[in-house]
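Read the single chain below, which is given as structure tokens and is the form predicted on its own.
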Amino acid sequence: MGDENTILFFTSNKGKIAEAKAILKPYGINVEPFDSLIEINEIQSANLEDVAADKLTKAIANNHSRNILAVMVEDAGFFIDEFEGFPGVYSSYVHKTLGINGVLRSLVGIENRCASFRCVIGMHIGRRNLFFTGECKGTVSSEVRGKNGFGYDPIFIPNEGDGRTFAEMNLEEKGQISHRTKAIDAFKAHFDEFKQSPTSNHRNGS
């Protein structure tokens, strides 16, 4: 695969990593992460959108690749309904210092357990900058359940599921109803626009 359908993914998070390139495989679109001895610092913000945004210019600024279809990062978080959705943004911190057994001991006696996990995908594509939203609804387990996935995946049910939490699902069951698949469907409905567009250079048959 050439490194014209290549999209170098800023991120350490393999699991991420792992997800994205299960999306976009199908498409014929491969996700590679970027130089791993760089780090992108981000700002601290209570919005989704900026953090991905600053992200994105940090990850351009850092990218002397060529000929590759996209710069792409990504700001998720795990947004409780009880605590008006934190830790949210604060999701990476929370996990480090709490850990999910923390989380659930703070749901303890309380009958809300709605929560939801949502995600910023921003492409640098085309000499633009594209954002994508997705977001997957469910509820806070009782208790931790499942060996695969991260994060917060042990402890979370989707409602479009069938009662299991993300981490009792395989790479493919998660991949049909994640947050993150919502995103990447998003951006790849914008790349078949984008694709057969006159000033593209992935225009089929190019």
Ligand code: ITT
Given for the second form:
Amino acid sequence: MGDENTILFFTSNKGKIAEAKAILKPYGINVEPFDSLIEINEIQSANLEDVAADKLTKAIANNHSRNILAVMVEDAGFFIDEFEGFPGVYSSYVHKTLGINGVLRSLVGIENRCASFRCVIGMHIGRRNLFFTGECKGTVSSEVRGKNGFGYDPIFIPNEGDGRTFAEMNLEEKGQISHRTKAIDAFKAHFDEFKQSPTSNHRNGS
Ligand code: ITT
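Switch over from the form predicted on its own to the form predicted together with the ligand, please.
So here's everything in the complex, that chain up top.
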């Protein structure tokens, strides 16, 4: 599977794959899932970087494709300022248990609704492991709005937008400003520099 322009994304989240595909397509880079969407056993850690590093180790061990550009993972979280960042690294668990309606209930009567999405992407490319971060600041809406996206999208209004939640935007609109786009753009900038360096060769990692 794959070719020299393909990044294999090790994730159980189809929404992440759709977004990464749309972000990287203009650069001629194709993003594909692993053979089957895998349920990843995440380690419990206080920071996204550690979780992303552990996911990348698991991804490399599970990858049997040769001749691809890179293996990619991502760990993301929804950080609410008033709760000192919670749910943050626990976002997946909170989404499955409390759900977005529970998050809205926990903010009733609280004035400070500032929140942010943060993500760390990990890339195994040319035998090196590289990590890039992205953040998108905004506020928590007062009600669930919109049908697009996934996860916390229906309750997040990005500051760089026009007042709509991420779930009220289409893939391209979210892709102009999202945390995921910022992290992937940081990778892309590094990748371009790396390719242009006269001594570099991303295939052998030198
Ligand atoms: P992996 O298999 O890649 O781990 P996941 O969905 O478990 O997929 P994370 O642990 O990175 O991914 O995400 C933690 C939670 O944050 C989870 O509930 C996601 O749905 C949510 N989330 C991540 N990125 C998001 C985004 O762009 N918009 C809305 N919710 C997001």
